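Starting off, we have a lone chain in the form predicted alone, written out as structure tokens.
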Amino acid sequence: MVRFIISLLLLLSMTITAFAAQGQSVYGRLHVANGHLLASNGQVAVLHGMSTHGIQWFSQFTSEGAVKTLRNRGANLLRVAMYTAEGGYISNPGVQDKVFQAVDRAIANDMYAIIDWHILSDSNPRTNEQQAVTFFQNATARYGNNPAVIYEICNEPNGNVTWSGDIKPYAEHLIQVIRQKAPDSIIIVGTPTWSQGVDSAAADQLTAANIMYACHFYAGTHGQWLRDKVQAAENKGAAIFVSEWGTSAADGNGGVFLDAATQWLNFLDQEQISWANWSLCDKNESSAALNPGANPNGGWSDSDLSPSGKFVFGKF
């Protein structure tokens, strides 16, 4: 009987893994061509996963058990959001250790990992540009050209910030820094107006290789007008990565707006655009994937998932 139970558990584990999306061991080194994210064999690669909330607040949900559970539920991507302000890297550089621990765990579970320089209240990426240089020098010294690691250099530029005057020159500088040790890695660049200005980026694209442009949306706030911008940017050859989206309104609350979210995901599937959902935490807000009090060590059943989490986990 014991041998039968062990065999049954092994079969169940293999079945769960089989349903997981293709990871780095299958897709290999990613690259960008003709406006698409491609696997090493030249086929379109699609990544679906979760973004953490601010790692300075919710690093417990990047435990070994949590990341393993996320992978077993079907995700092949973990975005690690390191706020620059609000108690993040600028005032507490040691938070990078939590980022690297989370990235290491994602890699160990055959997932891709996005290292996210999460500007928000600091608005303009040029405000802390030198600190960004230092951080990405540290990150590339550790991971270099690791094919599982993606570098996201400015989460959501906002306020009186323009593509040509602020974001593009910042990106050109950071790309040079990253390319010293990660010559082939995917780099995601944020766009104006909380990463909704993909049209302005597409009209004046960066010349470096393997660059993608961030589009962020929240289903209760952003609708067809933003999908039209994404489509227009793609028509100009820009490669788009939805590195953050939520089922809520833009403030993380309201909803959940599942009909609007379904429209978005149908569009992303049609366009073969990769995405990371906000967010893998138990914060008491509707965009959180986990119910308050969920076990930080993972092992989540559907009863541990919020309405948003049940919807999103069902889409991996």
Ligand code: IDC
Second form
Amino acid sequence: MVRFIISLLLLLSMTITAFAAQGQSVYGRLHVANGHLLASNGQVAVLHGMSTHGIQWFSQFTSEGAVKTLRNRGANLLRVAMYTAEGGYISNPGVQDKVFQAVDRAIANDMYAIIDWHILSDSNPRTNEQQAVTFFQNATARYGNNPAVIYEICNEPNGNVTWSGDIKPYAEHLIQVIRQKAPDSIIIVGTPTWSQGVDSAAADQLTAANIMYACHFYAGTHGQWLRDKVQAAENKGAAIFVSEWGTSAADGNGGVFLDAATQWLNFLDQEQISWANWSLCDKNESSAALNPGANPNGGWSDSDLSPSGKFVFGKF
Ligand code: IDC
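Given the form predicted alone, state the structure of the form predicted together with this ligand.
Then the entire complex follows, led off by the chain already shown.
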């Protein structure tokens, strides 16, 4: 009888683990080896979740209820996008409090959190490098070596910016800053041309441990040619993280392109690549996961989800 009960419990716990997205309590401290993101037990870890829109505009969708709902819907990752320009950290450093509040809530819900230094119109990460140093010193002073926290140091370098001349030296500097208090953290580094230039990064990789390279795609704009680049980068041993992708075109609108998105997700599943979808907000644009007017306190049913949100929430 006792044996029967024990095996029943075992079966039950295995079923639960098979269906729930693995949180930080299961995967533990992540590390990178052989081009893959691995859990503390050495098995591949796969993170699926949402990116916020700019936290300076849409922090209401990181309320306690919202983050809990996201977790209950199956996500194990929240990326907190803090723009540097456009009313973000550079002109309003106080916005970091909104970042920390969102990260705290992700941790409280057994999720991983990405802290994203969201450069965009300020295309070169070197432009605001000193501010980045200060911000990541603040973030690591708060989170230390917390295994749930992942640092993304430059969302999307673009324009006349090169990997070896600009991004790599910036990354070497920021890695050294972050590693002072968070020596074992995963650090995601953006790549040239809005984080599509994974080929340049793979050809001249950083030597620090636990580094991943960002590949960003929008299903209506980027197709097989970019998957080929990801594959080639992986073949060179580079670990890829899709820290932002959308079902829309690259401007955040249009579509949604769900067939193309399915092709992408099939590829990411096959490669066991982690992802965060743009974006958890109710803005009137097709990449937004929530319908305009959705409740900031969460509890969303399918009718609160946009066509993009329904698709993405179904893939966690
Ligand atoms: C877009 C937002 C849009 C906003 C615009 C400029 O969806 O509402 O007006 O930024 O701030 C990215 C960027 C991400 C973009 C997104 C869609 O990382 O900030 O968000 N995108 O254009 N890279 C490729 C696409």
